[in-house]
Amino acid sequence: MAAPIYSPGLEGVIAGETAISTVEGGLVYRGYSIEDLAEHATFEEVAHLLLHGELPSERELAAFRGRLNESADTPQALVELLAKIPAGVPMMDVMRTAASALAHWDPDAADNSHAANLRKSEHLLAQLPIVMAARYRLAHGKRPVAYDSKLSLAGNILWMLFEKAPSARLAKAMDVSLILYAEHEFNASTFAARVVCSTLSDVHSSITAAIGALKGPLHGGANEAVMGVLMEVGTAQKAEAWIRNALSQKRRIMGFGHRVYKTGDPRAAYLRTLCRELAAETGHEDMEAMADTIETIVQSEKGLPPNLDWPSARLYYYMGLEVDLYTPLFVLSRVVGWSAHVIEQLDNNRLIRPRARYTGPAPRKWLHIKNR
């Protein structure tokens, strides 16, 4: 009998099947390239595609938006809970708590049927942006802003945060970022969600686990670390000296390299153009030039192309968003992909239970406590 194959971190291991997305030859959502979707679709269309399997017709899209609007009714008790969470608690911890707490007000929480899981997924898609914006404003001594059914999900995120109608370019930038972050095959947080639901647990538990996985700086928290790098460098004039010094010290620069994309992350390539446009609109050309210098040197010296976190951190900064919101914004997008995977897993479930490679002591005899 052949010895089991050991792959640290499960790198390269095929752990299941999915019809939701693939990273082979670029990122594809249910057959559609990420470039086509980012260029032509809205986030609501992409959310429908991931959850329901197809891009919606006009009638289906209107019905989907109608259901999201009906779901945008966060319980007042939850808002009161958000206000009582101690000041200074990281926003990702708040999002993790909220995803779990929302189950208490969902009548379908314990129903694992396909239809009920779709309803719960749509509720979470509509409610989590409200949670994030409400907590942000409460933490800043401001009252929460009501969801506006006339705006898109992307527009509502900016509206509920700032109580100001976003420009068309800002709304588009947010919409595209949500599309690009919505799904990414068997990444760490998605796999965590699938492991949880494979035990026949529920959607809310699975999403809560996924948020916990996303919180880590090697996954969702990477875009926050990218912003830290850009703030440390300061100006485009200092960029070359800073990055060459950092590389000489073998410092890891977040936002570069990817376990799957060895020749470049297609999401980063698409977002780069949008970053330049928004930088010009908001007066951040110097930061964009700084980023270009760092990117060029890292690629030439280390052979590492940027991943999505590199441009997305700048994009959010140009929107006027605080760093503590960067990874929660990832949650608002990826909840669609997570939910689609939970539904897919439960529709054809097999308990996910891998083995471990034992590295402990050889078999030993029991010794009485007096002889140890």
Given for the second form:
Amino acid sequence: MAAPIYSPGLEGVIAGETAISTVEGGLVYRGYSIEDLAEHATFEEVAHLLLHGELPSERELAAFRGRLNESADTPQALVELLAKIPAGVPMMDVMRTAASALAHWDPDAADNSHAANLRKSEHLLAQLPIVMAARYRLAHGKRPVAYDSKLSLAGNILWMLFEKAPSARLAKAMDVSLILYAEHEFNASTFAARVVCSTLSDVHSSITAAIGALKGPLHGGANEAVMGVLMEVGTAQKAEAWIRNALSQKRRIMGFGHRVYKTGDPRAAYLRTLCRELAAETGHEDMEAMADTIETIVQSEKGLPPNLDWPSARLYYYMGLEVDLYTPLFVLSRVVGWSAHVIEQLDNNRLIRPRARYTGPAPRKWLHIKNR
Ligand code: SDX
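Please supply the corresponding structure for the form predicted in complex with ligand SDX (the preceding block corresponds to the form predicted on its own).
Complete assembly follows, chain above in first position.
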């Protein structure tokens, strides 16, 4: 047994093996680069690749989309619960509740076989967008809009939110963001999911735990926090003064830095062009100029490149999406990666149980309460 190693936050520690993706030398999903996938694939093809191990043939894609369409429904009792959750509850909290609740109506809930876990993963992939859109509409005093089996998952997200047929341009932008957010090796929320299912717990418990982990602003919650930064800065003209002041106060600038990518997040690089194009089409050039100024100064002063959340927040803003939906959109995509890891863990499981270095009091004698 090798001497136990200790690394705060498990930095640099190899905590397991996976065949699903690697972040070494760029981001690769089961051998395909995310640049190729974002350029040429649809999110459904990428979801099939991550869950089933291969890009689908036309027949397999049609069958996969057919299963998603069959699963694209949520129990009326859950929709009624979504209407009863108090106004103002963050959408990420609603997603956490819904992922857990959906288990109660899933006939495979107690079955941890590979086939059942795949079915449950496909159910959640189709159901979570419906939950998010239904809650969004109910919270705005509108009735939910039914899923349209003729649209893609990306197109349905926009259709069910706005009841307006999405332009091909916006549906494609959403699709690209879902591909880029889908999977990222042993990030905190994925690792949380693997820890939970390593006890032989179930898919829904693992996904619920992952949503809880993703919510934090050091992780998925950063894309909403990035929008807070951009709103606080206000205009490109104020950007330099704002960022220099923030850095002088040692503030953590949301959307920058990464535990693994030290020379840049390839996903952020990929989204840069799409962001710029959509900004021009929607009249948000000033926000792009603001972002450029902040990015240049954070890079030069702190040596910190932007991560995916830095451009994705702007992309969603240009698409007219409310900030409260940004991290839930990350959930709708990452549920694929989480599920793939849960299935992989359960297919070849060993309980995940690390050790801790003890820093508490030395052994001491019992003290009766009268003497304390
Ligand atoms: C995601 O892991 C994944 O794969 C996650 C993800 C995925 O796809 O699943 O990529 C998605 O979560 C992206 C990250 C989103 N989070 C943010 O944008 C929040 C801001 N970023 C930071 O909090 C930070 O960069 C982390 C949390 C992302 C990484 O932190 P680490 O590896 O623990 O590094 P650290 O906090 O120890 O920082 C090292 C140094 C520190 O300076 P010193 O105290 O040593 O002088 O860098 C500084 C930090 O202060 N630093 C920052 C900074 N990030 C690091 N300083 C200012 N602003 C920042 N954003």
